[in-house]
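We begin with a single chain expressed as structure tokens, specifically the form predicted on its own.
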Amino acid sequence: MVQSRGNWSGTLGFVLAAMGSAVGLGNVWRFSYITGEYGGAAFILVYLGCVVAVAIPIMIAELLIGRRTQRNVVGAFSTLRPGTPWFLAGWLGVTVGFVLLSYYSVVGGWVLHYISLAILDGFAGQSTAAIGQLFQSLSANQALQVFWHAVFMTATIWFVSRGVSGGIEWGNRIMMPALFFMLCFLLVYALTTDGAAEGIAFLLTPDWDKISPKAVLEALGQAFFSLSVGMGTLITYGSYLQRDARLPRSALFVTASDTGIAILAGFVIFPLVFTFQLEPNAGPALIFETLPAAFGQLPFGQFLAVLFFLLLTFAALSSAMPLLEVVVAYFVDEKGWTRMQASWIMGGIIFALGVPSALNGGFFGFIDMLTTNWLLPLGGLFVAIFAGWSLTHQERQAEIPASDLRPVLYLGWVFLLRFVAPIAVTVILLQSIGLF
């Protein structure tokens, strides 16, 4: 069955694909503006704590569940615990794939639009107010937003329809190295600007006054959003893994790469922000209003703008593909559809679900909040409880032997799964509804 479903060409192919899943707009677009809102280094430290204590243990558990069953996210829970309600946790993953990709594709469309503006040198000589008007014009032009949303979804569907190794892995083998080298080039340039020292200080100096329960909620949500935890992606990707892959090492490598690129992007963005005395806490507008104003004033600004938004496009596509793959894998495994059928039919439905987000900014914000602060943490909570309490010691060690994870580290991982991760997620969820 594995061969009919497809699988990765090897561990490197999986790692690149998993990195592509994790390294997305969450690293550059979302991480940057949330860091700006919540005190720079203080938020980064809280975020890293959430990653280590909650996200990494759940990531390893998701990979374990997927590889053990070699099934989609719904089939995985049904296989391990047939006849129990655990299959609902799998359905939550499919739901997240639908909902998250529907509005994520809209943001991907914004990036494509800004590439076209950069190519036409639309930022040159423009004031911050004029650049802001460009985004306002895009927001007000519903037909244009739907058009770019359609273009982005079509590209995502095309990659997924080509298969696991021939589409998703192939795309990430090109996009991940290209993204890294583009980011490094932009970093070198950003560090030569006048605001480099102030931007670095902003990222490295913690402002603890801005850390609130809401900031912790955002950090946890960002950890789930950025690392693709709680959405079924890693269970699905794990189901295509070969038996000799070492799950803890792969998870740590993906996490380190994802977090490193997010922080690296901060070192690119904030020196430019401070060079031109822009607002680091500009919110979602940071990438689409603030930075283009900087590009419009920089030497070689047109080239830098094209490079930056091309980087964002690669990041967006590499993270959109696994969201669609979660949905496609279910229909291929459980309903017997061909990959081509599942990709285009389900991709078309997700596109339709995303149209309201393209037409209404308030609806977009609600869906983003619902997904990041609720659905993703709930998905991770269910995985932690399932892997920590429902799976037996023998089932866990069959996928993670002592040669992959030393006994003391294994016990620490199980402890985090059973106690720390569920309690942390539960407290944050209760806080978000005002019980604390």
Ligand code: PHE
The other form holds:
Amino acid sequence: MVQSRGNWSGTLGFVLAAMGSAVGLGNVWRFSYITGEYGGAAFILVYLGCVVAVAIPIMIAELLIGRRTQRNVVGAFSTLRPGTPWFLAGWLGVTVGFVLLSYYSVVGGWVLHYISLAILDGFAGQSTAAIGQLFQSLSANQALQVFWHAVFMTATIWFVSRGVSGGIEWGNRIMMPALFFMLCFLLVYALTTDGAAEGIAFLLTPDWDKISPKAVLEALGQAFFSLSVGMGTLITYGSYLQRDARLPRSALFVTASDTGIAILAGFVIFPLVFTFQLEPNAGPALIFETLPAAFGQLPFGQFLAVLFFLLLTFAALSSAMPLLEVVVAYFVDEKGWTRMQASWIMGGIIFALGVPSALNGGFFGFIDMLTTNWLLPLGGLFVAIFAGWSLTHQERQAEIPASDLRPVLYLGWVFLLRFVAPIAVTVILLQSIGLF
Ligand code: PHE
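Having looked at the form predicted on its own, could you now put up the form predicted in complex with the ligand?
After this comes the whole thing, all chains and molecules, with the earlier chain placed first.
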């Protein structure tokens, strides 16, 4: 059974894949536009608080559940607690996989479109206004958006249909370090531009007046989104994991790199925002207005632009694959479908679900808010309660022995799972609908 599901080639393969899942559009595109909308430094601090106190403990719990059961999200809950309603938490994960991927793929399509724009003329010598216009014409062109969404989904389906190690592992080894170096290079450039001081001040000087309950909700949602936590991606990925991997260590490694890349991207984007006199709260268009403007100024800008958007595409694909994998693993394990059938049929349905997001910005915003700010934290809440309260110490320690997590840290983790994460998520969700 375990063999036929495939396994990672080793702990490194798994950690790279989990990083590939975490690092994606969330780090570059979403992190910068949300940080811009909610005012910079103070928002980032709240975000970091959510990562440490809520997302990391839940991430470890998801990996534990996955590796213990070696099953998909639904199967994992029903194996551990058969005959209870816990399988519904798994269902929520599969549902979120559908919905989240449907609009994620639309954004992946935007990135593909920017590769084509970069190849065609490379943004050189264009005014900031002309570059802003490029995004506006894309948003206005529904057929073009649906076309690129289809291309992105097809690529995702193709990789997932080839199976876990064949489809997901390759690429991560080269593409992720390459994206990191590319961002470092862009950072050096961004820091020499006129807007550098203002951009850095925006990221480092907290203005607490900007932190509303809505901002806290966004920070929480972004923490779940960026780390791919709250919908069972890591249960599914953990299910392909060998016994010798140390879960807490892997989780910390994934979190540190994911957070590091998001902050790095912030230090690239915001100096550029002020240099090109754009608004930090430009919304989802933010990176598509700032980065092309920068490439237009740089030597070899056309080459760099193509390379950058290509790397971002790979990062997006390695995040989209686990989203589809959650859905596919369910149909393969529980319904006996072949991987090929499940990938193409479910991928096709997800494509169709994404079409309204490509056609209508309002709908896109609604789906983004619903999945990121509500469904992921809700899924995370269930995992926290399940792993904190329903699982026994023996069950937890069978996966996380004292050699992997020292006893004090283990108790700290259980405390975060039992109290801090559930209370924080509940309070933040209730507060944002005005119940407090
Ligand atoms: N973490 C991914 C990103 O930052 C998005 C994602 C969310 C992937 C949830 C899988 C599950 O782009």
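Between two forms, the rigid core is the largest collection of C-alphas that superpose within 1.5 Å. Positions refer to the first chain, counted from 1. Small disclaimer: the values here were computed from a predicted structure and weren't measured.
**Q** Please check if Phe363 moves between these two forms, taking a CA shift of 2 Å or more relative to the superposed core as movement.
**A** No, Phe363 moves less than 2 Å.
**Q** Taking 2 Å as the cut-off, check whether the CA of Gly301 shifts that much or more between these two forms after a rigid core fit.
**A** Moves: yes, 2 Å or greater.
**Q** Does Ser116 move its CA by 2 angstroms or more between these two forms when the core is aligned?
**A** Stays below the 2 Å threshold, so no.
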